[in-house]
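A single chain, nothing else alongside it, follows as structure tokens in the form predicted alone.
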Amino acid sequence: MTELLKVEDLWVQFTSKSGVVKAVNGTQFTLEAGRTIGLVGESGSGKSVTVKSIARLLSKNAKVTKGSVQFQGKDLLSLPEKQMRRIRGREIGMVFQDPNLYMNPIIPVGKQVMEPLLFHAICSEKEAQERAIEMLRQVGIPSPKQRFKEYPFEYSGGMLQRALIAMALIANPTLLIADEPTTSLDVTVQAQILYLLKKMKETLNMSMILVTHDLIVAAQVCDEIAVMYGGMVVERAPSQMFIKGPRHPYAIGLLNSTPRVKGEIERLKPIEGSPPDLRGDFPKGCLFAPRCPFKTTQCEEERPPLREVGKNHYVACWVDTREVSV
């Protein structure tokens, strides 16, 4: 397959009162074309702002101190803004978590769901007005254009989300970023949505970064996933393989406070202590040692690289957990 997407090296800052807080430390994945990749991990692993860096959408106390982002063979971090602006919306989608932060309240949402083909030059009003009734109507909006006319408030949280997805795909893009997308939603409505999603990439035939902290809607929804921690990727695994067999020490643990439905009721496995302090000097080892059951010494004094385990299977990790036991 081609690959569409190679995140290098990644290492983003910010700067608060508090300090620097390292928000991003070394991440790296790629994404070939047609593919999902679902980037999981507690709050602060860095999720977002790895996606949001791909987009160039990073707060303007945030900087980019070191790596690449190449996209279709160009590198994202080292465009002039200009040429970014013709990039998002047109190349990259994006669908953000709370749609009430991205839609104007005193614009209809039909003329918002339109307004990147016109940004782009893409065709003329009319036919704007058309995809865009078109595209609603795909997102499941019923009399869409009777709701093309309708402001956000006349919208529910579920149907303004639909509305967003239809105004990231409506260029048909090449990727389709989506972070939390079903964060604010109740557990019925986000099902709908992270189908939609999975319908509307296969139908466009486009690639999707999904950001969730949930591990099992990532295994239905990605190909691959990707387990971030302290700003780093620390498992990368196709999806079954990694449901099955998880080998970092976190993944272990995320995997094993997950609720799952069985036939017995079981007590879930909490990860003890807190995720790293991501201010000040970081720690010579693993991020995840403090916390780690399968801990050495070299763990404590030497932070482990990203290598292949298996097949597509990488893991950040001094110890093969499948050999020892707690």
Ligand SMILES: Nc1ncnc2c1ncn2[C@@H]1O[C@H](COP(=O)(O)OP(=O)(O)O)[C@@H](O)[C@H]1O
Contents of the next structure:
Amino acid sequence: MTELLKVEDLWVQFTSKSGVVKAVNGTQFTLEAGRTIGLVGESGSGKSVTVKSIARLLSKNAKVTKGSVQFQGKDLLSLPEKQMRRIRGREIGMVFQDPNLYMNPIIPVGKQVMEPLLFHAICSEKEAQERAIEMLRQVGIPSPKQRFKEYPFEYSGGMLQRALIAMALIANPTLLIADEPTTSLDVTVQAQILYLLKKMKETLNMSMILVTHDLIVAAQVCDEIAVMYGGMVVERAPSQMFIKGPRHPYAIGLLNSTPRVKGEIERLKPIEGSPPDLRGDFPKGCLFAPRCPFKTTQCEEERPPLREVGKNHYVACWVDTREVSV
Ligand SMILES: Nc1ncnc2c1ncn2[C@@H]1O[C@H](COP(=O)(O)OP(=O)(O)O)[C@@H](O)[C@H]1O
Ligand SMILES: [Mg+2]
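Okay, that is the form predicted alone; can I get the form predicted in complex with this ligand now?
Full assembly next; the chain just shown is listed first.
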């Protein structure tokens, strides 16, 4: 398997009115060609900032203070913006949470879907139009020829997200980044969109990063899961291995607080406490220690590195949670 993407020791901070926000603090993961990784974690854990760093779409007040993002052997963080523009939308496709924010209301949907082909001068306008109609059909839009000419307001939320997926995929990217692509949609539509992403990923033989706060969704759609806490990956494992035996106390808590089947609500155990404050100086130990039922003095003194504990299974924790009980 060839390594498509390698995010190494990535640190990102924001300067805001309330001071410096340390959003990403040493994130690391790799993604092999043709595979899918799910970035999971509660709100504010640095998932979006991580994927925006990869695509170099961070806001002006953000600064990458350390680390590298290797994509097909190139360090994306040091590429000139002009070269990055050739990669975005062509090698790396993106889908975000709210489709309404990413569609221009006064341009027909089809014209927007074909735009990456014209921007990257991949084919003629006539061919781009044909390919856009075909792509709309592939993402499940009925009567794509008519729908091509319609405006965003004539589409439902789910249909618009399908069109955005078509736009993200039209140039046949190697990597698709989908950041909470179903969060703004109805529950029934969510499952359809996730199924579509999974199917398209297989048809087009791409790799995918799926950002979601839903661990079960991630496990169903992705080959691998990376759990983020306080801007770092605290556990990474193949999905099935992870679901059977998460090892990091936060990951265990996250799984226990995720409903798996209807009627299980009463058995759910929320994780006590609140997420770390990302402003100011961090404690020197593990960021999860204040909430951790297993913590020892070492946890408060020293930050645990991400270590391989089994084949393709990495955990950042000093404690072997299989050997302790609360
Ligand atoms: N433009 C910004 N300015 C200041 N802080 C930001 C900005 N964008 C994100 N952050 C902060 O970075 C942290 C991580 O955010 P984010 O990556 O969006 O989390 P999530 O895991 O929910 O996607 C949060 O504390 C958030 O408030
Ligand atoms: Mg986010």
